[in-house]
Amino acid sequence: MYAFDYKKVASLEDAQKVFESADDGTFMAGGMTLIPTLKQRLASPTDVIDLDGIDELRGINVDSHSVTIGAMTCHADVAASSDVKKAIPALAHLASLIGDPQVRNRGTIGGSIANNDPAADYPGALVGLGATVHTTKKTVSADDFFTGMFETALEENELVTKVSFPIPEKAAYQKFPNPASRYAVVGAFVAKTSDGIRVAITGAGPTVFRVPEMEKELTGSFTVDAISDIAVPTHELNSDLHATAEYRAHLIGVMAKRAVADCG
């Protein structure tokens, strides 16, 4: 680990002039993806400006149209919150298999989808739901959110506040974890919204992406016959030692599957 100065913050006018007066700062939420980054002197940051002195990202609030979580909220609250489990079960049921306990005690949302890890759960529950990103700067759909491996929409020195979930009609989240990191091999989101179906895959590409055509044959028929036949082509998914894209394209439709089988 290289050398660095800490700082934490109590309030996000005070990280982000921190971070405009560093050399080279980086901020650090849960610190699941940076601290074991900066072991192993993949990154050297002059200043990391720790989020978690920030009371006003946290905190869970549902009304009669939506869920909305603060960015500092860690995973294990989210899938404790009885009101999230009323609201949203699907959710909830998503933050409860991440990681191990450890990493969901620690673990925030808003870091999880900053970081935009390809093999993250929740970007499955943004882009599945419809889910709107709050920042700093700007709300941005979780359509546009998510743009690349490790990439988001997000700026230099823009932090995301809050994310703002519609409640669905119904909705199942299905995947096939990694047995060691419990990362996603594959995750299936299915949702059934306000704005039609939406089925959002994690895992299996760079970033999340929708399948257009399980939410076509959803939307005439709710029902896993309806997807049997569908095929997710295989040349932009994902290939490494834990799955080949052809079996991470089989997984897709086995996830989707038992999502759809578990909406009722």
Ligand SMILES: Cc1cc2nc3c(=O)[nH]c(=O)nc-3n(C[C@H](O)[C@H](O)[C@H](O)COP(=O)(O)OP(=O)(O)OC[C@H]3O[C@@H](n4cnc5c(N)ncnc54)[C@H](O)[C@@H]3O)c2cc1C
Given for the second form:
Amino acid sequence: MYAFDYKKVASLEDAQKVFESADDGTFMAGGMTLIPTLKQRLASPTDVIDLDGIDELRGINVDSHSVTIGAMTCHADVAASSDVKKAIPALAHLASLIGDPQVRNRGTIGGSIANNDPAADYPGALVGLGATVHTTKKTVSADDFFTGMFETALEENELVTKVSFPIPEKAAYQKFPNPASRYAVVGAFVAKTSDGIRVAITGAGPTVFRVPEMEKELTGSFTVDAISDIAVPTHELNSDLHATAEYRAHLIGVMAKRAVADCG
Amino acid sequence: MQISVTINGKQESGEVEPRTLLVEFIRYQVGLTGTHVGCDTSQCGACTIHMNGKSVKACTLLAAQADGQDIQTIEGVAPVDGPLHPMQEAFRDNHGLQCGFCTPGMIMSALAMVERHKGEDLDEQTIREELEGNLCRCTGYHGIVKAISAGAKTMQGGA
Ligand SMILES: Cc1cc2nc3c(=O)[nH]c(=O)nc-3n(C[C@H](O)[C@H](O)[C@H](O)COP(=O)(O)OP(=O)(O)OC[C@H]3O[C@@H](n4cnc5c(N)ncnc54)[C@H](O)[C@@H]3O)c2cc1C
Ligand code: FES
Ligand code: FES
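Next, report the structure of the form predicted together with this ligand; the form predicted on its own has already been given.
Starting with the chain above, the whole complex follows.
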């Protein structure tokens, strides 16, 4: 690691002020991506600004139509929340599949979506449920938040504050995990919402995407058979040491069908 | 920068660089070498400790993040001159270790697991899933899983 200054802040205003006065500041949530990145010297910020002391960024709030999760809420808390399990069981299930218990105790929803790793799980839930991302500058739909590989609609010195998920009629998440890291080789999030059917795929492409053909067929008939013949073109999918684009295309079909079956 | 951390009930203060890892502080400054570094890349869990009661990887935390927090390491699970903790005893009884390098992390993960599943039956499938963050290069895991199952039963006052 290159040397840096460590700053712990207690409010969003402080976080932004410290960022403003730093030469090259970076925010830190649980550090589950940032610390490994620093160790590999892939980043060399002058200031690491720890968000851990900002209480307003933590917490889960459930009302009759939505589940709202603060940016600094860790995966273990979402997975264990009886309120989330009741309102959107698929979301608690997704959180319980991330990495391992130690990672779930530190990694946060804000850090996960700000980082937008192509193999991360949460982007699937955000796009699959039509969630809304709240930041210090704007309110943006999940469809517009994830813009590319490790790219989001966040600007410099802009923080995710919370994410609101509308409660669906039914939803399910199925992933084919990388056996070593548990990151998604392919993950499919399927939801039946008041705004229609949504099918979101994570892990397979540069960033999360929807499959309109599947959504259309499932609107006609919400059955596994309705989507059994839909093939996703391979030219926009990732090929790497974990899986080829062809294998990922195949897994999209399998995971989407399992998710539809899981919706019951 | 100056930090002050409660480790195994004792206040430990020291001067660290912002980039000092928590595991470096624990091993080299406090001198508690039971917490191991296996991979230094967040994979193996040999560095697992408890921070405020939650299992975390001490190689993926800055010492600065632990300032003012409550930490438990393997040295804190049983009294220095007293009997072993039932979970440690279970590892000895069930062939839960060979070289022992992964064992401190395994025990800390096992204790967190028992805590998370208080009042539930900790079955084999659950134990294996919950060990996702801990690697062992020797045992093949069967002995570890058996040990955690037995240790959990003793801790819960069962057979
Ligand atoms: C061994 C291992 C296995 C993993 N497996 C999985 C997996 O199976 N599935 C999965 O989805 N993920 C996985 N992860 C990732 C993990 O779940 C974390 O969510 C992810 O690393 C982000 O961590 P963090 O929240 O601690 O953010 P940090 O590492 O602290 O931050 C990540 C980035 O986000 C920025 N950031 C953080 N918070 C905010 C905010 N509120 N607003 C704006 N920017 C912010 C930071 O500046 C930084 O650039 C794994 C990680 C590890 C180490
Ligand atoms: S040394 Fe920390 S996870 Fe391997
Ligand atoms: S006993 Fe040797 S690594 Fe587990």
